[in-house]
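So this first bit is one chain, no partners, the form predicted on its own, shown in structure tokens.
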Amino acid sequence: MKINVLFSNLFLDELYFTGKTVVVIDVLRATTVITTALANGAREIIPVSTLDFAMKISGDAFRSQTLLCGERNTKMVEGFNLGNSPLEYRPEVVAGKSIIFYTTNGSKAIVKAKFSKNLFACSFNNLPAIARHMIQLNEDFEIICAGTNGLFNLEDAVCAGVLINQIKKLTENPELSDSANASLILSNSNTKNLFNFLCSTEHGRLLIENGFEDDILVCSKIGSTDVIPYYVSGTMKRL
């Protein structure tokens, strides 16, 4: 098994991920949320790239049984049904329903990897059991950090590294590619208190200046899930 770390893919052509398996982060907060709401019974999640194919889509589907939900710079778009807090996705407001998703990062990475054979989100929240499934799978894969407006952030590149060493605990040595090292590295030095660092972070702060300090210590919590997101005909279900 050889993994592989991408910082960014904003200069990545989506068939770059043709036949990969794929797993992507983005800790604050969007796979985080995409992993609450299918543990709290959401039918599916529904990726999309822009606000406005958001608003197309929702236009066409069958209301009470849909949400339209997401953010822009960390708040709600006006009109939507709920934000990016996973405070917010409840079981008695999406059990049973199907979520049209945007966020400035994260929603974006998973339309970028649409072609991959596999594709998975990850947060800390179900870190461990995406570990356990990638080593059932024993298949080279690529971890798309969503980052912030398509560049670098620590916070993604730490939970690649995070799940990198949970995979080296559990099988022979894979094979890292100097990304992945960085991210494992990264990792070694930045998670001894997960709350405290996540609200160091550029986007941490900012989500404390939005008053969003909650979100935070929901995003940091290791294994709180077995819930495994898996795209699949332009949805993330539960596997």
Second form
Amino acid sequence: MKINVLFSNLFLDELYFTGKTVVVIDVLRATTVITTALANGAREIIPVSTLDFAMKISGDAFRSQTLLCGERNTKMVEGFNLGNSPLEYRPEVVAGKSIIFYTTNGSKAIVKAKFSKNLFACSFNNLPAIARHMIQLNEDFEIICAGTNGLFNLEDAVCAGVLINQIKKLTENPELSDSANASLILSNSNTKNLFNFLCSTEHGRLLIENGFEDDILVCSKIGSTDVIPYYVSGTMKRL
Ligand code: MLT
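Could you please show the structure of the form predicted in complex with ligand MLT, as a counterpart to the form predicted on its own just displayed?
Next comes the full complex, and the chain you just saw is listed first.
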């Protein structure tokens, strides 16, 4: 099993992902929210890469069964039903709903990888379940770190490293690219206290500044759910 980590997807064409198995990570907060929403009974998440498209498909959708959700600059977009805080995606709010989901980095990374053969969303919350599933699948795969504005961020790289570390414990010698090794090395020195670590990152500090510190606590919980979001025909559903 070969594992490669992409710290940025900005310069990659979407066709790069054709036929590949891919794990998308946006710890703060998109993949945490997707996992939470599906764990709390959402029917599906429809990731979109532009606000215009989010508005357009929400106009065509069944209002009572659809929620328009996500963020711009960490805050809920005017006219949306929910922002991008995992705490908003409670069972009584999301159960049975289709969620149109636009975020600055996470939803875009998923849409970019839409031609993948297999596409999963990983956060710290479902990381052990993803690790076990990747072992079962036993295929080469790429980890996309959604990053910040398409570029490197530390929390996604560290989460990739933690995932690789768990996989290494479960299978003999996966073959790691240099970027996969780099994320492993980064994760070794940053995982003693995940909450403190996430708070110290650039995006963590921005979230705290904007009043979302409680979200970071949710995002820092390793293995709080076994839900695996899986991309199929334009939507993310529970595997
Ligand atoms: C994103 O997709 O860029 C993030 O989830 C931003 C956020 O924290 O809301």
